[in-house]
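In C-alpha cells, the next block holds one chain alone, the form predicted together with the partner chain.
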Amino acid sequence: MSAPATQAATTPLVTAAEEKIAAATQLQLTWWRFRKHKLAVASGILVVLFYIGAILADFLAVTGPHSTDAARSYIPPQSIHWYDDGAFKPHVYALKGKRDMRTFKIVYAPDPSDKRYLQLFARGYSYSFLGLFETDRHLLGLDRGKPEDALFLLGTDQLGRDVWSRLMLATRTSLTVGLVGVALSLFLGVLLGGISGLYGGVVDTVIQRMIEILRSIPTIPLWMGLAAALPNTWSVTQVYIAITVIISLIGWTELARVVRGRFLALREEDFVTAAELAGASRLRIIFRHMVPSFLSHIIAAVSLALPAMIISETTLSFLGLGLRPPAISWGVLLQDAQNIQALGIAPWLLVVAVPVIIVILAFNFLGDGLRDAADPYG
C-alpha cells in the first residue's frame, strides 16, 4: 500500500480524451508529452532555426567567404547606426585607412562623413541557391560600394575576410557534419545494437565487449591519429566524408546501447510474442512492430548524439586535423583564435564560440526533453 497520491494516473471524467490517448501511437504519445516541456520545445525551435540558417547560409552571408584583402586585416566589428537625421535609416560608416606614422601600418577608422546605408536583398557575390539557380541576392548589402569594402558586422580576420559571412558558411558545414555523422552512427548503432539485442548469446557478448573496449579508449588521440593519416592531397569533400566516417566510427556505441536495451525489453513484450505466434516473419516483426515502438527513444538518442558529433568535428578541426582550409567550419574558424596573441589583437574572433555553445545547449535540452517524453518512467 503506497500513498494515495501516487495513484493519480488517470482522470476519470474525460472519456473523450482517454479514447484519444488509447488510440494514439507511441510516437504521438511522445509528442504530446514533449510539448509540455517548454524549454525543450523552445530549444527545438532554435535548432530548426539554426538549420534554416544553415540552408540559407550564402543568402545570409554578406561577402564571399574567401575574398581576402591583407589591407583589411583585423578590422573590429562595426556598429550599426540605426537612425539618420531622426529617420530610421540603418547605416554604417565607411572605413578610411590612415598610415600610422610610428608603426607605418595602415590603421582603419570609421569615417562618419561617409555613410553607407544598409539594404535588404542587395546584390553581392553570386552563388548557387540550394543548388537550384544562380543568384547574387543577399539578405543584407549596402546602397553603394561593395560590401567587401565596408560591411563587417563581426569584424575581419587576419586575412581580411568577413567573420560574419564565414560564420554563416561554417554553421552550414558544422551542422551538416553532425547530421551525416549521426546518420552513419545510427546505421551502425541500429544494425549492431539490433543484432545484439535480437540474437543475444555469443553475438551479444562479442558486440557488448566491443562497445566496452571502444568506450574505454580515449577518443581524441584515436581520432587525431586517424585524421592525421588523411592525405594532404584530398579535396575538401573527401576530407569532409572521411572526418564524418572517423567520428561516427566511435560515436555509434551509445546508440547501439539504446537500441539493444529496447530490443531486449521488447523481446519479452506480449505483442511481439503474439506476432511471432501469428507467424509473422522476423523482419516484419522488427520493422512493423518493434521499431515503431521505440522510434521515439531513437529520436531522443540521436538528438543527444548530435551535439557530441558537432563537438568532435569542432575539436578536430580546431586542432588542424579535421576539416582544413579552404573548408570553413566552426573548428576551422576557432583555429584562428587559438593563441593568446591573436585573441589579444582580435578578441571578436572568439564570437564563433557563441553559436557553438547555443547549438550544443539547445540540442542537449531538446534531447533531454525528448528522452523524458519517450520514457517517462525510465
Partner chain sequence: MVTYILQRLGLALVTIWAISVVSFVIIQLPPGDFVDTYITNLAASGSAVRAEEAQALREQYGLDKPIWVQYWKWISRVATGDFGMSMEWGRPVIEVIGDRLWLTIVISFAAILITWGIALPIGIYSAVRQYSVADYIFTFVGFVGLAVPNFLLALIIMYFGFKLFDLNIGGLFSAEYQIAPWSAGKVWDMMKHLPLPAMILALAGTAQLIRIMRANLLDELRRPYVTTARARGLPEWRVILKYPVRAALNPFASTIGYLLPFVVSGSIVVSLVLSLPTVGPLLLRSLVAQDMFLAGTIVLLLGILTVIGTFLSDLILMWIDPRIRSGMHG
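Predicted model only: the values in this text are computed from it and were never measured. Numbering follows the first chain given and starts at 1. In this text, rigid core is short for the largest set of C-alphas that superpose within 1.5 Å between two forms. What changes on going to the form predicted alone:
- When the rigid core is held fixed, the Cα atom of T205 travels 2 angstroms or more between these two forms.
- With the core held fixed, S79 shows a CA shift below 2 Å between these two forms.
- Residue displacement note: E134 has its CA displaced by under 2 Å between these two forms (rigid core superposed).
Now that you have shown the form predicted together with the partner chain, what about the form predicted alone?
No partner chains or extra molecules come along with it, only the chain itself.
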C-alpha cells in the first residue's frame, strides 16, 4: 500500500475537538464562547463583586449609616498612610477640631501626633448578618477609639454621616431594586408576550392595545402620579416594594413586543405543532419549548432592562419621587449633590455617581457577551 493511502487510512475523519463540540450541551457551548469575550468576562466578574458587596454591605460599612453629628459636617475624605517607621502599618490621623474665628464653626484637621491604626474584622455597630444572626464585626475599624470619630474614607455629608458606609447600603438597595424589577418584568414580558403571540386573535389585540396605552403615557408624569399616590405613612419597606412593582409594571412592555414577534414566527414550526399534539399545555409550550429557541434575544433585552431599572430607581429617588429618607439608595444619596453651594463645599458627594456609571457599563458589556454566547452556532 502506498504511503499516501496509508496516511489517509490512519487519519481520523473527526478530530477530538470536533467530537467534543458535537457532544457538548447548549450550556457548554454557551460557556465556551462566552469565555472568549474577555471584556464580558471582566464585566461579569465586576457585576458579581458588586452584588457580593451589596450582600455584605453592613460588614463593609465602618459606621452606622444613620449616625449623625452635625459638628462633623463636610469632612473631606481622609488619606490612608500605609507605612509607619518603615513598617507596613496602615493608619489615619485622628481629627482635631478648632474653631474658625471668621465663621465661628468647628473645623477639623488631621493631627499627625495622633495615629489610629486600621484593624481588620474590628468591632463596630451591631447589625443582622443576612438576617441570620446579630454581629458587630466589620471589615475595617480602628485599633482604638470609635470609627465614627476618626475614620472617614469618603468624607461626610452635611449631617456628618459617613459617605462610605452610606454608599455600601445604597448599593444594596439600588441593585436589588433593579434585580427584582427585572425579574418581574421578565416574567410579565415573556408570559403576556408569549400568550399574545401564541393565541392571537382577540387575546393578542387586547394585550397589544394595553401595551400601546402604557407606552403612550409620558414616563415622568406617570412616575410623578404613581409616586404621589403612595401614602406618606408607609414604611421604608413598603415604599421599597411599591417602587419595585411600579418600575416592573412600566418596564415589561418592550420585552413583550420582542417575545410576541418571535412567537408569531415560531408558532407554525413543527416542534410547536408536535408539542400541541402531545397534549402539552400552553404555558409548557411557551416556557419549555419556545422561549429556549430565542434565548439570545431575551438575554439582550434583559441586559438592557437591568441597567434601565437601576437608572429608573436612581432617577426617581434623585427627583424625590422614589425612595425617600431614611431609606438609602444611590438616588437618595445623589440628592445631596443637587445643591450647587453644597457641591462647591463638598465635591466628594458626587462619588456616588461613580458606581452607577461602572455598573451600567458592566451590565451592558456583560449582556453583549451573553447575547453572542447564547447563539453558539451563529
